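First, one chain by itself: the form predicted on its own, in structure tokens.
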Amino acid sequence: MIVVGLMSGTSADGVDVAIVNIRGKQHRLKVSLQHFEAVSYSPALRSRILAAAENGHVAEICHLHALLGEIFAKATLKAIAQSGLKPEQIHLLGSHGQTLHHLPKLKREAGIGPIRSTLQISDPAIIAERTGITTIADFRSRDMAAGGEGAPLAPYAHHLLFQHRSRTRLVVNLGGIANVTVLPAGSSLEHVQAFDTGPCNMLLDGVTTQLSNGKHTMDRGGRLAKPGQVDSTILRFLLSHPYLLKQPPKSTGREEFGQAYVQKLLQRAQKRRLSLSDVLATCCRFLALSISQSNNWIKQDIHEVIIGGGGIYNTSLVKELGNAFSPVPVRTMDDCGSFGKAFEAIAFAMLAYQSFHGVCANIPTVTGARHPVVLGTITPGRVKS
């Protein structure tokens, strides 16, 4: 099958489109990337999404759901055209959507019991109608209905693509949120461990945007952090966050590490008269330590660390990761035969393929679900008359 995967992460900087050729059955798939396109959101749209995620009104969220459906569809059609294919040649589309809110912590409701919830917007009906392609979306909800946290889901693809016969690997996704997947050497799917370690690019982006007064929205290439000095007091504050001590399964998002968290950090940094470079350097050290300390939960020897996601282009962060994991080698997904920047979009193409074939693709030991489930809901493409 030729499958399109669509992904927009917690950083809300745009939509990634991966066109993937997939074949195979059950948990034995052969996957090859045919084309990748990254379509950025406008600064105004990104601001609207982040505002809605932090404190959105229902009318704005309702509108953004439809608007992002149009944007995801347009990005899909653009990528298909750029690849030299036609929409009729695409068999299936998997859309993660844009996460607005993720509440994995149980909330008890009288007469009902404990509830978990998550919300990804970008109307799949609009995507299916505009592209004519059968669209699978809302991947996280079924795992939550089965008692899981609905995240992380990419570890399923990590296992299929990076599991090694004789080397235990730690796969690290450096997205808006950082998450790790441990793949024990020669093990099966049920032995995979994975969880969110905490913030990543969303913290760096938030700091950069605030302290540059909007001149920069990200530390491109890690250049701003490079001349900075790590502040031990701020580092201790960052490392004291209770989420880091929480035992897996665990997942998190902007609700815990969003604007309010960034403001607390910046208030402390201002009192210490730190520059933008110093704050970013400190944050890079914090992120590397919060990720490397995942070994406290894994408790087995790691032979190799494989990193992917947008954070691999931040040289300051990658350098800190290398130091934190030394002497264990840190390699990129590209080094291991995959396209790191496209990986999450590829993962949701794979999840859509499995959903279409009725294969369970959550990992209960990762999410905490009571049992395996088929993920996502299906919106048929246009019916040919």
The other form holds:
Number of protein chains: 2
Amino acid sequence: MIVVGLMSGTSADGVDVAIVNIRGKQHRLKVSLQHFEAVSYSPALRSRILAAAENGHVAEICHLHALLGEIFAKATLKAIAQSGLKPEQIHLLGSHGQTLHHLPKLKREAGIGPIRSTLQISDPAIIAERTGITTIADFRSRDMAAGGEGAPLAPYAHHLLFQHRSRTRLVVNLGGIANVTVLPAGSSLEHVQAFDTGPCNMLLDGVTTQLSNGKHTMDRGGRLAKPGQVDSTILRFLLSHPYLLKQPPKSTGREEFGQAYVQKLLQRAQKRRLSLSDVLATCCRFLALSISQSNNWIKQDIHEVIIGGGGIYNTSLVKELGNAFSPVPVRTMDDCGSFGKAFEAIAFAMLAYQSFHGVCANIPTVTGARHPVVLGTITPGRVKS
Amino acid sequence: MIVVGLMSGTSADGVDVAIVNIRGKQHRLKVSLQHFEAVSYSPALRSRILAAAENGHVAEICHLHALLGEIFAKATLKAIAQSGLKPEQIHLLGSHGQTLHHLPKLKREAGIGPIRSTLQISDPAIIAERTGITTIADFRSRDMAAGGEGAPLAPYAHHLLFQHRSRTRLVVNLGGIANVTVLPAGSSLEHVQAFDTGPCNMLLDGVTTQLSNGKHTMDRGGRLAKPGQVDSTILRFLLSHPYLLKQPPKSTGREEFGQAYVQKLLQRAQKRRLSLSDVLATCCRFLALSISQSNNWIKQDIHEVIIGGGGIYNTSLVKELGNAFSPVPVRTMDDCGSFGKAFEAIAFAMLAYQSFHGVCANIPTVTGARHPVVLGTITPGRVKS
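With the form predicted on its own done, generate the form predicted in complex with a further copy of the same chain in the same format.
Shown next: the complete complex, the earlier chain at its head.
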């Protein structure tokens, strides 16, 4: 099957399109990447999405749901054209959607009981209509309905792609949020452990945007952080966040580490008269430590760390990670296959493939769900008439 | 197949559950109602939904999406239990969802083009997880993706159930919004015409709630309207709304006839010192005229009017309709089958059945879509393991 995977992370910087060949059954899949394309949102759209995610009103949310559907469809058709394929040759599409809100914590409602909720937008009806491809979307809600946190979901793909017979691997995704997946040597799906360690690019991007007055929206290559000095007071403040001490399974998002959090950090940094570079250097140290602290929750000795996600291009962050995990080697996904930054989009192509075949692809020990479930909703492609 | 249909209209007063036997292929279905249950929302929940629909924030929308999923699931399980069936005996479920916002008018976006959008909440993942039944939801968005207004959808079911060989019928649904379906004698799907004529119970409920200071939320049986006098000045004001003159296909909702509209009406009514009964009597006359004016857009002579929806229990409204259409007879759906107020829920069971079988069930001439489409998203039920 040729499957398109669409990933758009909490950073809201764009949509990644992977075109993937998948074959196999149950939890044994062969996956190869045929084409990859990263399509950026315009700065105006990014601002709209971030504003809607923090405090959006119903009319804007309704409109963005459709608008992002159009943008995802356009990105898909562009990637298919550039790959030399035709839309009719694609069998299936998996779209993560744009997470507008994610409330994994139980909230009691009288007479009903505890509620967890999530809101993923980018209308799959529009994607299916424009591309003609059967579209699987909204992967997180079913796991939450089964008592899970709806995240993380990528560990399933980590297991299928990176599990090793004799080496215990820690897969680290450096996205808007950082998450880790522990793949114990030679073990099966039930022994996979994974959780969000805390913020990642969401923090770096927020700091960069604010302190540069919008001149930069990210610290490309980690260049701004490089000359900075780590400030130990701020570092202690960052490391004191209660989320870091919470026992897994746990997941987090913009609600906990969004603008309000960045604002709080910058107020303290201002009092200490830190430069943008100093704040970023401190954040990189913090992120590396918050990720390596995940060792506290892991029973196995790690033999190898594999990093993926947009953060791998931030050399300041990667250097800090190398120090934090030393002497355990830190490698990128590129060194262990050929996925690079396409990984998350590939993961959602794999999840779509599994849902289409009725295979459960959440890991209950990872998300906290009561049992395995088939993820997502299926929107039929073009009718053959 | 035994199919559950769930309907929750723009009035946001509750969810109707129909359990229906359906057999047949393509556009020829045999449908019989096995059980019907109307589950009311609590007044607090109704207020929350209406507030969210007018001006909801992202966190509340996210939460309500899940909360309504739980409520729909609970209503379904209750109805199934009372019918004497077991959830495992149900093959399929169709859930209209709660319309939180509906923007059928084109809104241009630079570089993307015109956007129509709709936001239906009540998470199907929760319904499917709690009931174990494969759930079809979000029926409107695909039609909109194909250039339609996403409404009305019930005319498809009107055609399948009420089309007559020798009599041209006008089916009128007296819901939150009123809509009419013209079924020309002996003609096929392409000749069905249908559109929203304007507000209905949404107006009566709004007026009643406001002027009774929340003591009543609806004019039960039309008793409050009965002693009232029609005020011709207010009637002229109501009949001057531009929506009434718009050529079909057209659809409308709370955006046009919600609280702001009721407020405007009540300001004028206050100046003329009208009582609640007078305002309601005037509204009933207005609604009857706005519905019978649909004749302006219909080429055929109508032989029979069939009314359905909650408004059929408002005797003041029904009497006005009888006068407005006279000498054409006005009958209720109950007289023409045994559907009564279950009709809309039955319709969504039928639409789910068609989507499940890959049958297109929008009527392009009615919604304005460019072509027929398979409606909705499919969320798989319990996995047999």
